[in-house]
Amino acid sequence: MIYTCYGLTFVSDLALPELLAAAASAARSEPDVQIRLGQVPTEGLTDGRQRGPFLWVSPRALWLRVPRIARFLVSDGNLITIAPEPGVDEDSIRVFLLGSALGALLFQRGLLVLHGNAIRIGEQCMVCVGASGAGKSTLAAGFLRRGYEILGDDVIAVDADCRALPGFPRIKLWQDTAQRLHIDTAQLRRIRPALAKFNYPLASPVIGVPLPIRWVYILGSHPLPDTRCEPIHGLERFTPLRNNTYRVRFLEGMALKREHLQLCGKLAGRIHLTRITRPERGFELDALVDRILADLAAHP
């Protein structure tokens, strides 16, 4: 099965509905990654170091064990192979594949990887990252019902010239979040069987070029019944795009810190960055939108 995603071509033994279909003329060349079902070491890797107890990095790979799921080697930037536990069914697998183990590949192919997802505004794209649970993919389909093309959600790739690439044709949302947006989840396909978290698919497929990022919006909530809207400035602003870099810790032992501080200073230097907290309760998608998108009309 070939797919594409992050300008880049995937061979998978394991269906990946949440990925494009690659076009056929794709099956004719060297796929970019391939995604393997089959042996992964049991302890760790000899070569490694041991960063947590399931996690174990090299400067040419890193072991990860989800336990009642499966164990995952991911190599040089283009391979990922899977070593699933028995009786695990392929949703639960692909959350990590498609989470932790592909941010991983995409640390180790030299790209900045953030925690965010990614929206286009005219030839140029804004980014939000937060915390998990800080409204993130709220905030995505805010800004898909008002008309705008969702780049990436959950795992944002940037390039050395920061861009950020194509990802994923679809947006994970609670179910909550999807009655709050009046979203009918009975034929959305759940992220994991016992979770009430849905995958949405967009009407329309990602673009398939990169967007330069001129904008990144830090996004948290506070007890307060206001929005409010803090530019950053000057050397602050290298700091929260490394805090919000996705699955920091990968970094440790890749031989790659070095290269994530660049690109984190690169960015900093190009953007727009602005800190943007909500009110825990009670607050209106659409006034948040609106704040936003004022915002980002001031700051071209």
Given for the second form:
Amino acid sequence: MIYTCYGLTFVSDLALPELLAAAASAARSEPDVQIRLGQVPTEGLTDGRQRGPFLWVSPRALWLRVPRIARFLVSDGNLITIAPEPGVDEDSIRVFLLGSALGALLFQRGLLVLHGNAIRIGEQCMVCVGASGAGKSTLAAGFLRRGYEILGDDVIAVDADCRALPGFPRIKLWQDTAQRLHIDTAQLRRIRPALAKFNYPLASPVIGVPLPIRWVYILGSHPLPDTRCEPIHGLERFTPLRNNTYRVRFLEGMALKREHLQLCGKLAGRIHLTRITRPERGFELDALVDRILADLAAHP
Amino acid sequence: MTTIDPTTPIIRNSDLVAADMDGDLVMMSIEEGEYYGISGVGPRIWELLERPVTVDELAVTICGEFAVDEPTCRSDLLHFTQELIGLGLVQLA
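Same protein, different form: I have the form predicted on its own, so give me the form predicted in complex with its partner chain.
What follows is the whole complex; the chain from before opens it.
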């Protein structure tokens, strides 16, 4: 089956319902990436360095073992080989395939990969990053409800021109978030059978083109009752960009830290970067969306 | 540690990557992967350290571009470059 995302065509042994099917014309040309079911070494890489109990990295390959799910080998930015464990369900494989493995592949292709979501604002886009639980996906759903297009959720690929590449049309939502947004989870597919987290499919992005990133918001929460917007300048811009890089520890063995620093510098030079901190209690989603829209308008 | 005086020619360590970060500078040593940041007048000094230069020469340029008296400038520069040498970011030319 042939799919498209991040401007790449993927041919995959595994069905990937989250992704957009590629146009029929794509079948005639060579795919950018192959996803195969096959043999993956059991004990890591012979030419790489061990970076964690289940992680090996070399400049050309990344080996990842997810116990009871699968082993993944991501090579040369164009091949992901998956060796599933016996009896594992495909949903669980896809969570790690479309997360860590895809993130590693995008790094190998020289992209900056951020952990967050990207929302179209006119002919540009804003990216929202932040720690797990900060409310990124909820915020994306809030923008979606207002009619904004989502370029991607979770794994955001940024090219050398600081453009976010269109990802795949879904948001991952926890049960409580979906309830608050009046989304009926009975109709949704769980991202993994045992997890109360759901794939909320979006209408296909109207535009499948990369959009320049103009704003980055770092979403967090604090025990205070007010929402704060604090612009970040100069040197202070680097740490949040680094910390919100997707699976930043992958970079260590990939010999990509130089490229990563340069991409962060390019991005830092063109964005309006703001820390937005909401109250821990009582997530006023509509108010937060309004606050960000006002800030976007104040910094065109 | 290497100590310098205002007439010692010094130069950037070429084993460093630097990225402009909104006017400031973030540098990384390729070998250790440690990050360092420089702000204020620092990025300009870093620029001048691209070729062999002494603290005396740096002081002349910086005093021409920033509102600072020469003795203070020379003393600050000596302190700053000495610190950069200690971190391995700058070396004897």
